[in-house]
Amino acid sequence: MTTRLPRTIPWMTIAFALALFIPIFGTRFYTSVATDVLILGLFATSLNLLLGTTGLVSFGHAAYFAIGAYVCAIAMKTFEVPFLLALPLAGLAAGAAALVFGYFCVRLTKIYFAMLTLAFAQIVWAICFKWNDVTGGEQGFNNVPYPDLAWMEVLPGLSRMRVGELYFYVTLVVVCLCLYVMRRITNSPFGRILTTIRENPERAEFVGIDVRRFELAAFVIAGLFAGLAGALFGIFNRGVFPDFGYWAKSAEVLIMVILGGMGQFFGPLVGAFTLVVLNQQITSYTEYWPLVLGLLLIVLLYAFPAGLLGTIADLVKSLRGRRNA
């Protein structure tokens, strides 16, 4: 059974709080990164609804990631579409393809089910990198514009922001919000009938749960929110590029959620963020950041399987039995 952290204390309320501080405080740069760990923590907690909850391993989570990239980015630069109206749209999107993807693949289980994701993301990546009219095609689509945040610079504080800065607290907002939402899934009744087929669902299915049906509700919930992180990774990038749909996207994701605990609701926030930082410290010392990432996984897997969060937990479980005994 899995450790969790106290309930007790307002873990987001405090990093909430904690985040509206690194733009006044802290440089350019670590806006940056903190903007970047927000929006892939997103992804990587939709990522976490599929393989932590339900217990289905994807292989092709990317494919949403850059659906709701293109279509945000499309709606913005090529229709002058609203960012309020573009980023719902997006989400709309993609989990309107994970409906379509996830018909199929949810009536496969295990392996099957992995490489049929894979493949679907191959199919979006080879449009993505093919349809030059639309995407872009291998160049990608570029200048996404940033959203109109004028009217931010009334807000006391904000005057003398630079527009990357206060996409931060737009991206800040967003995240927090579906975060919210994804926890409130997790811990409803759906959320405990998807950790039941997770656990067993030979016999979830027994007692009279369509499997399949809850299989297919947790693939699309989890391919909108993923879409949603894809727009707002297109427009921090300033450009939306085939490769945000590439099998290695689907990968990096998903170490993500392993590094941080997949038993952890905020595990995957934790992962993301370790593995942007070891990424930026790493890369500006050596080229070779695929070999340490390899090893880190290796020591990971062996020392730490429940993940970083997971193994706090875990420790704290720990020392609450020693003190009581």
The other form holds:
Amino acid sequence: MTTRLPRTIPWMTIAFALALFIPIFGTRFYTSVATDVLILGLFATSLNLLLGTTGLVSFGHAAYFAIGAYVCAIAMKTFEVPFLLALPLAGLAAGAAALVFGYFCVRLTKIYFAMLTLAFAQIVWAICFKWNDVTGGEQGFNNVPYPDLAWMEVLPGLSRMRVGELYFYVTLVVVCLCLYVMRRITNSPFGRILTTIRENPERAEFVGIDVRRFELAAFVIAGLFAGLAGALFGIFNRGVFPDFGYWAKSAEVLIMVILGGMGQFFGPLVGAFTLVVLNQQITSYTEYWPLVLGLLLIVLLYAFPAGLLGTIADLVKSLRGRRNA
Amino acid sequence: MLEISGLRKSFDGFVATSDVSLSVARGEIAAVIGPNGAGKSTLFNLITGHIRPDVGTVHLEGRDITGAAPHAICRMGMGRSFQRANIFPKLSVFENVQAALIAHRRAATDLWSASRDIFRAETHQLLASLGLGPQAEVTGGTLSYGNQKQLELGIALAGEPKILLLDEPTAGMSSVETAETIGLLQRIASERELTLLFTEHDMDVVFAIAHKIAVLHQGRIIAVGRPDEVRADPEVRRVYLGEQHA
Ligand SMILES: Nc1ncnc2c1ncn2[C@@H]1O[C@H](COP(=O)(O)OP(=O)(O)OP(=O)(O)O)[C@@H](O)[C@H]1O
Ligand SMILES: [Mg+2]
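Structure of the form predicted together with its partner chain, please, following the form predicted on its own?
Now the complete complex, all chains and molecules, led by this one.
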């Protein structure tokens, strides 16, 4: 028997291990940016399950992010539910909302599907905006408590860390677990069926796939993970606002996915990183951030239509091909 | 096996199919022929649930499937290919056929296993029988048109259908590919007692393998019978065969 070297480098494990050191060597600012990137990366990856895998364009994915954020924050602050319970609750609530809204959305196709997702998201936004007693309305739902993380200080290397830094580790673990699960789903037989729906729904239907039902399943799973991302973000942000569910938020996450590359599982994460860092950099120079972002996007989309990670992947593939030839 | 009675369909007043009745017995190879625009593809779409008939019924093994959803009809044991090769263009040849197996073997609700490892042997075996073995890792959409038609046949066969509807299965194939495909179909039909209903413009193919031929003209069946009967029919000679074999 011959022992074979692993064919691919375990990038995920390496990235995870490196990320562990961010709060140790980085400043508070870096830790906060890294937390932001992780959460938005999870949010974008959940959208890509629809966009890149199933071929469904949602203009209203922020709705599920917002629902997760409000449910988790309200559960923890108003009802003093522990984080370990509030987090899955947020995911389930977002998934349930996705089930109800998605039931109607998957009955439509293409642009009509996209418009209906947007309509539902605006409804969610309006409810968050107006329901003062529960959501805090326009003022938002403030002073969301951090989970109780004191127990983490017994872990080696984590004593004397601030709660914000400990929360980075919580985020890192939750996001990595979610990404792992989503990757399994993407590479599963179920995921393969989703790609056939993206490629050719008519043919998928005539290999015996109930296309609508599978689209709905993908919609619910994507909504659930968006809800988990929202829950993490509300705590990180120390407050939840109606804007979480606004169409601009849906557009932002769509941009992250396309920018990073929807053909790659980690494309959306790269997109989230790029957008967060650009946002930081450009806003420190000019107030015209949206303008600069718009121009930059046009350039990037023309130069790298497969997205940043997609372009890199294509490049690596062609280099390998040349070496093997 | 398949019982069609009184099917009628019009598009904005244009009658594409009118009063079409046809029955296909188990194990029979039946062909529907007719000039362009005769309504052959429309008839197939009516049978497979892609369009709903205005009037008439379709029964599969005694069960009324009129107006049922395509995926439900497929699950009852009907396979089909489309006139224009209809595959999953960005998936590899292997993945195209494997996806059909996943759907057929009810593995589609498995969210956790690695799809890479499932039904490998079956998929490769099916590809080999289609002559697509060497192209397993090629992207489906980059195949030649004839190969794409073969691949679509593979997708349909992966569902182990009891009855297979093929809309011009050899269109765009080279004469070698056509011969191979016809040979394969005949072999599978006899091995599995597969019922076959197909349309074809290549009369050599039709007369070589069909047990029964229905001639469609302007949405109506003008003749149906054994190949020699149809060939001798004066009406058929006038509207269709005559013009081709002149
Ligand atoms: N969805 C539709 N809407 C309107 N008209 C249609 C539609 N589908 C088919 N038709 C018309 O119905 C008629 C029959 O078309 P069909 O495709 O069934 O013919 P066919 O016998 O398959 O022809 P061909 O040999 O060219 O494939 C044509 O005149 C076509 O224009
Ligand atoms: Mg046709």
